[in-house]
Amino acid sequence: MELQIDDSVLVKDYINGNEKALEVLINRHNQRISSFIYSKVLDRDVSEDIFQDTFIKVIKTLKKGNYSEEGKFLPWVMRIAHNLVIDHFRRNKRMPMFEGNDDFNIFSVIGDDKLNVEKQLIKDQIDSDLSVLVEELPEDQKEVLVMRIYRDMSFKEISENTGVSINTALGRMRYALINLRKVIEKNNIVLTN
């Protein structure tokens, strides 16, 4: 069985004048992101252009040697989609526009449709770096966090969904949190050395 290179490895590469290092992250990702994208602007041409800019500006990074989060490839690349998005719905008028900076100001958002606008991007913002740690869970407890999470489904429909009683559902899910936080806490670990 082929070994798969690292990510940081191939950002290395690439860095290092090797071309087609970059071939195979975007071959690698491709699908998530462009998933991704697609999901939040439902226009196939749209997520065409995003996906496309996305890489521009992820080739301008890395070229200038800006690119400093070793080993976090796709949840960076998800964060550059991810700002993209958000541009693309402030050019074409079906957001918000935000005071000041680019960072959201949660004080200058006025009214409870636009409030919700705002919540709804933090929640994007979070989905997508969770759903990389996500992918790390065990099968069962993944099955039911995405369940009850990302499809609002009640205990008692992932009972009947997985064939397993309301208090396995309630366990695994309380398991999922559980190594969830550990995921995270092991990737702060990674981050801060």
Second form
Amino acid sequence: MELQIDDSVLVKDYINGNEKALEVLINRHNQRISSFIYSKVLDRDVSEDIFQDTFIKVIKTLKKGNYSEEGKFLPWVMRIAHNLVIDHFRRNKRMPMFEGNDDFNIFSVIGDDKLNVEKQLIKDQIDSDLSVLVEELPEDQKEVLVMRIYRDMSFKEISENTGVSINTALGRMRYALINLRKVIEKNNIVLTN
Amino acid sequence: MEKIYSENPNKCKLAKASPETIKFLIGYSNSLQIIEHNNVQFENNLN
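Having seen the form predicted alone, could you now give me the structure of the form predicted in complex with the partner chain?
To see the whole picture, the full complex is given below, headed by that same chain.
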């Protein structure tokens, strides 16, 4: 049978410099204190934070010699935890934490839609590779593709500018894309972000 | 009328602080020193 050292003895040991005694105390009461905190806040992360803050207070009080030993270590720690739980709710009342749900996430509204540096570099590389490939196209196809993609012109505008019918412009665009794909496949070029 | 007790389950679930938190607390305790000077206590964290 394993003999359990009393809390009061462990507290004394800890005050006298035995750091191992604290570990025993924390592990011994971990579940009771954590469950107590969790039953109030119902959030694992907040519960973990309050548990940590509770023992930081315990450690400071014991090391400063401000703890009066009356053989009631656990109720004392529970009282600290209880006060910290109250502090947590007071703080949240003053400054409620907004949490998004499945339908609405605040970060989708305030989020930055710019690409990060890595993705921007990849995009620049792809754009530059693509412009080299476009240069390989026959002149008439290149002309239509540039007008459509880079200048965002409609096929009606392209037709007016090049002096060909809309159908011809559409056909040139189609062949431009087919030829681009062929070059990309032939040279095993990867153009994905 | 019959009372359905299962509708209001006990919210007190068993929870445990993670080993990381305990490790942190032990580390914190090890590094914390209380220095007293002129009846004033100072916290010194030797990290």
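Here, rigid core means the biggest group of C-alpha atoms that superpose within 1.5 Å across both forms. Positions refer to the first chain, counted from 1. Everything numeric in this text was worked out from a predicted model, so none of it was measured.
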| property | result |
| --- | --- |
| Post core alignment: residue 158 C-alpha displaced by 2 Å or more between these two forms | yes |
| Is_shifted residue 34 between these two forms (CA, 2 Å cut-off, rigid core) | no |
| Post core alignment: residue 167 C-alpha displaced by 2 Å or more between these two forms | yes |
